[in-house]
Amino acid sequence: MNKKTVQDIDWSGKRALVRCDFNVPLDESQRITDDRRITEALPTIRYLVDHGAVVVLCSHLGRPKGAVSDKLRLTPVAERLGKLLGKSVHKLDDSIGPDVEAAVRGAKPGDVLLLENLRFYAQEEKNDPAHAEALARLGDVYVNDAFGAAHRAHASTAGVAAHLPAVAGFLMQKELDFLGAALENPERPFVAILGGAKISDKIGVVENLLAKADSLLIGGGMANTFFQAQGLEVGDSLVEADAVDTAKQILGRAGDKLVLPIDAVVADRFAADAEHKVVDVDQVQPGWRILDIGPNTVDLYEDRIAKAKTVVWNGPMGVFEMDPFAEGTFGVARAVARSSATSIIGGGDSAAAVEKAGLADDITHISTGGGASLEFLEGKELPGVAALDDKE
């Protein structure tokens, strides 16, 4: 990664404006149900505290759509963060303005402050220049540690970097190092696994990974579009009719790099209590729908994964939220966890599945950014990364 990091700055007496990704899940009682995005930010925060900075943290939470929502305040985050840090976190009631600026001016080196939800202002997502400038007044140096939001050109992810020296935090650095190495200089064999519902969302990713990986294993609803492109009966399965021609073109040039399921779990309706069975992919009957890869496919994929030196996985193999259609995803997760390869899970549903299976500790790196990791795998430049200062 050729970007400056927090280690390139003398922090003594400086204010660090740190963009974090504290977009954590909350239950009905506003309790945090998974604090991994908070714990992942701790190394950067602790480094800044230990090196004498005033630490001003900012993040979005949920989708308040430019309006104040009491259910989406960052108060639970401040409380959890304080416990994890072992020191008080001063939660502010706004993210810009005179009161916020006064609170930051009054802070001492080593203090940690947390601004209110950035997306309470519509100007945040619009990357409004005046809004970015108002945020920049709260820091001397900008630190982006929010890889999960780096694919968005918002005021707090890109705009503010026009006003301050801009460096990466440790989490951002880790994400870029792992994903960058996997794409640019992977230890081979390099096996990529793609799942999820839609191929249209991942055409660019498929194209990029076919050029870089030794094998690309396909699962999830997106496999159905490839089946239809091959002329197979898919019953009532999810298929993107507009993407069938694209799938045909990909199949025509992918050769044996692209590996499709050989069997599937089919159901007579989309429900956890539906009648279901395992069939070969050329034996799907009208009225049935494919909801998971089958056991023979899991074995096939496990064999490829076992031989790999690098594995990147983004997207579940089936409707893993329903127990009868979860075994394909969990089977692949177990195979990745057992392998000796450098394993990278690309956030989102894949990360949730690995966590649910209790295998997170056996994965080399689980990305904190679903959409960001997907765009990175596609080869796109992320605005939040491009805005950071290059190393000299």
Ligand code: ADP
Given for the second form:
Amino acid sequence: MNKKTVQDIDWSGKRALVRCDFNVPLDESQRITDDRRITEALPTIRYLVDHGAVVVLCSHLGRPKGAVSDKLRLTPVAERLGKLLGKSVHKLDDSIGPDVEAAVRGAKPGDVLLLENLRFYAQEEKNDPAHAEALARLGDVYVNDAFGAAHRAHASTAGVAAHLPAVAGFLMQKELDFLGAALENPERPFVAILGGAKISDKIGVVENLLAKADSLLIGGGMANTFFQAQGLEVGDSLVEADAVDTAKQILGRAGDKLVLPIDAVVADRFAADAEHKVVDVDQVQPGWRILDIGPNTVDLYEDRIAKAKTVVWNGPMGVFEMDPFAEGTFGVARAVARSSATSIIGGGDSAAAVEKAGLADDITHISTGGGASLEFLEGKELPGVAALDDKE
Ligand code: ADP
Ligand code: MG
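Form predicted together with the ligand structure, per the form predicted on its own context:
Starting with the chain above, the whole complex follows.
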């Protein structure tokens, strides 16, 4: 990564304005159900505390759409963060303004403050210049550790960097190093696995990975559109009519790099208690729908994954939320976990599937950014990364 990091700054007595991605899942009583995004931010926060900075943290949470929402306050995050850090976190009730500035002025080196949900202001998502300037008044140096928000050009992810020296945190650095190495300099064979609901979300990723990977294993709903493009019967499967032509073009160009499922789990309804069976992909009958890859496909993919030195996976192989259609995703997850390859998982649902399978610890890197990792895999420059200062 050619961006400056927190290690390039002399922090003593400086205020660090740190953009984190504390957009954690909450249950109905605002309890955090998964704190991985908080634990992943700890190395940067600890480093800044240990190096004598005043640490001013900020994040969005959910979609308050520019209005204050008591259900989306960052109070539960401050509490959990305080426990994990073993240090009190001073939670503020606003993210800009004179009261916040006064609290920051009153803080001592090593203190940790957390601003209120950034998206209580509509100006945040609009990347309003005056709003970015108001945020910039809270720091001497800006640190972006919010990889999960780096594909957005918002005031706290991009605009603020125009006013302050801007560097990457350790999580940002780790994400960019893993994803960047896979795309730029992968150990080969490099096997990419792509699934998920819709091909239209991921055409850019298919195109970019076809150019970089040695093989591309396809599963999930997006395989159906390829089947349709091949003229196969897909029954009532999810197919995107608009994307069939693109799928045809990709098939024409990809040669044997692109690997499609050979069998599938089909069901008579989209339901966990639907009647279901395994069929070869050319045996799908009208009235049935493909909801998972079949066992022969898992074997085929497992074989490719076992030989890989780099694996990038985005998108589940089937409707893993329902038990009868989870085995394809779990089978591929086990294969990835067993392989000695550097394994990288991007995508919110893919990460959830690997967690559900209990295999997260056997994966080299699970990205904290769903949308951001997808855009990165498409080969796009992320605005939150572009805004950071280059290394000299
Ligand atoms: P990610 O978040 O990992 O990028 P996506 O959001 O693209 O993944 O897709 C995940 C969704 O795709 C899951 O909710 C899953 O149920 C759905 N899905 C996977 N296979 C199929 C299929 N054959 N038919 C319908 N939906 C599917
Ligand atoms: Mg998703």
